[in-house]
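Take a look at this single chain, the form predicted on its own, given in structure tokens.
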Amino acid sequence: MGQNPPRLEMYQLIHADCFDWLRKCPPHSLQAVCTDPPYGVLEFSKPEVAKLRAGRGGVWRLPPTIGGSQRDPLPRFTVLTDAQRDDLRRFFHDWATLLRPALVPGAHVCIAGHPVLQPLVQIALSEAGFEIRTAIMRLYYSFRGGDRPKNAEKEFPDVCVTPKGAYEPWMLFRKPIEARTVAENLRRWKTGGLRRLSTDRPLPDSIPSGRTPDREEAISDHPCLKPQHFMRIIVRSLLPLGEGTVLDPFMGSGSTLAAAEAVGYPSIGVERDEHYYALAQRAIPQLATLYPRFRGEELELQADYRSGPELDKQQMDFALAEKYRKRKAKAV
């Protein structure tokens, strides 16, 4: 009895700098937008790169551990100063006019974003010819927010300087259509809107998130991984008809590109940094294989998506132990 052909990855990694490979980039190529930028270019700049993976100093800020387990790293945007916010504004325009001319007419660009950065980043886009569309609003717990006045917790205990962090936008934006109306920018670029989750399933514009879950920041420790339940469902809906190929111009380790290869999407990985290159390799088509009956087609991610056979509980133990050791043999 012969066995399955191995199935063709459809995804292609490219090791390089994204304006780089956007100058060269054919026009009309691209069909979706889909990434988490490297806010606010001063925390992934290598320097500080180079702090956080050492694990000290810089403007990561290292939570401490609660209840036991070890809390991710932290981007401490309020440390911006003005000529910082300008240069990430500048930074967006920049990348959005050399991204324009590589889309379609009517292509999606989604863009994660941090509610204190959310406005840099709207009016970069609008001021590079790009439609301010809704944002999608990824709803979790997170530890962002709602600290008491720094060293006067106990005079002012019953103020918090920012509201809970809840949420976390996503942010659509939109080339222009290039026909009068969305049908026919349909019919002639497959563009210009967004898919349903089903027929009688419009997208909402919230949804129901949560933390990455073990087994998947057992894959990758990368410092912003996204889950793959939330990414599968926005990846899905910026093809509205389920055709073309999506862009991840600043890949990381790969969650985009994972949550394409899972829904059936050909997309395209663009990094510069050569450790989140080589942790994307191995990454995306681990991170592809859990949940193979989830496609982002509901909101509901049921308990019996179990990973494949390559991730069973063993090495997923194993793998959550050599990150802790990982860890700990940093803080000493």
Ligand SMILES: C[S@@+](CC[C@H](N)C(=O)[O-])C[C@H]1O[C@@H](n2cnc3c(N)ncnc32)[C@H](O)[C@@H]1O
Contents of the next structure:
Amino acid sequence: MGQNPPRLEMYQLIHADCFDWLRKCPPHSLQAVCTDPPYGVLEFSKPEVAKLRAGRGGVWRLPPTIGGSQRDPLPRFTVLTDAQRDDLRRFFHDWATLLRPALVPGAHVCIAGHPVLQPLVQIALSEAGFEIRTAIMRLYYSFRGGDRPKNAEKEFPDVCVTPKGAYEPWMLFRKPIEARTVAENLRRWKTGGLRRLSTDRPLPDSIPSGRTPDREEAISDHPCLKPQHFMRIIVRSLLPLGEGTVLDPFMGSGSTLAAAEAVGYPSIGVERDEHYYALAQRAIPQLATLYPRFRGEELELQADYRSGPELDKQQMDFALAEKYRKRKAKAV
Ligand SMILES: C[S@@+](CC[C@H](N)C(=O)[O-])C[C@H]1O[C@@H](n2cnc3c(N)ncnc32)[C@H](O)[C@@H]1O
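Target state, the form predicted in complex with the ligand; input state, the form predicted on its own:
Now the full complex is given, and it begins with the chain already shown.
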């Protein structure tokens, strides 16, 4: 009496290489993909992950501490050679070729990117038969760019080599629709468009975000954990009628699956690394239950926080953590 029925998870976790898994995936079984893939391709290889975990060397760069606060390791994409860039393009082409049959016509694929590598991924997916459908900018203060010329900082105090990064592109692709119109495709396959935030508000192509809040990083120490606020908005938008299954083939610790769970969508996550797979098993239920009122229908971080006496403390903590981060970033 008075007890809630046990909660049945809507997600499925698979410990495998996604290339192998996709080869066996039934055709037309998935309606959307949202993923944050490896980029140097080599940065999540066994030797590089060992170097990351040892905190020394390799493609992973440990940025200097700022104001006593430790910053997350970042992969050093500038070290990629021409041959590695070709590998990267081939990697995404092969991956997209395997993915395509598993998707229904009109399914959207959303891929986290890096401004420098974005064209390689777009060409690869286009050559594998996907349509390029713009990109959504996650707006946040990043540690990318803005530096003066190395070892000549004093000589060129007014020069920055690249602009200071304040966005992360999430590239959108679509498997071509099969019907004559989007409306017909929506009726037949439930895909082809994107879900609006609300009837009056379309999904915009830039979303104010922030760095992943500390409380989420306390749940998962994956170096590429993405924030629930942004992930819930994106994942929700990928199923235009709110029906279907979302795949994350490079799941990491599962921020996509946690977002899908919070929004109420079935999802599948594939992860190759044993450690990250086990981390996802622990992290997804915890991440999914944060900010219980936030289901990706609002852009504002403090959507619930404005709702008066029934103020949700968790949501408020989230908003305050973001404010604090922004103040800290401004001070740098
Ligand atoms: C950038 S991370 C994703 C992190 C995720 N955004 C999160 O919030 O935790 C990419 C993940 O893909 C995994 N991975 C790399 N190659 C893979 C493959 N072929 N199949 C499945 N997983 C792979 C890596 O181990 C890594 O955890």
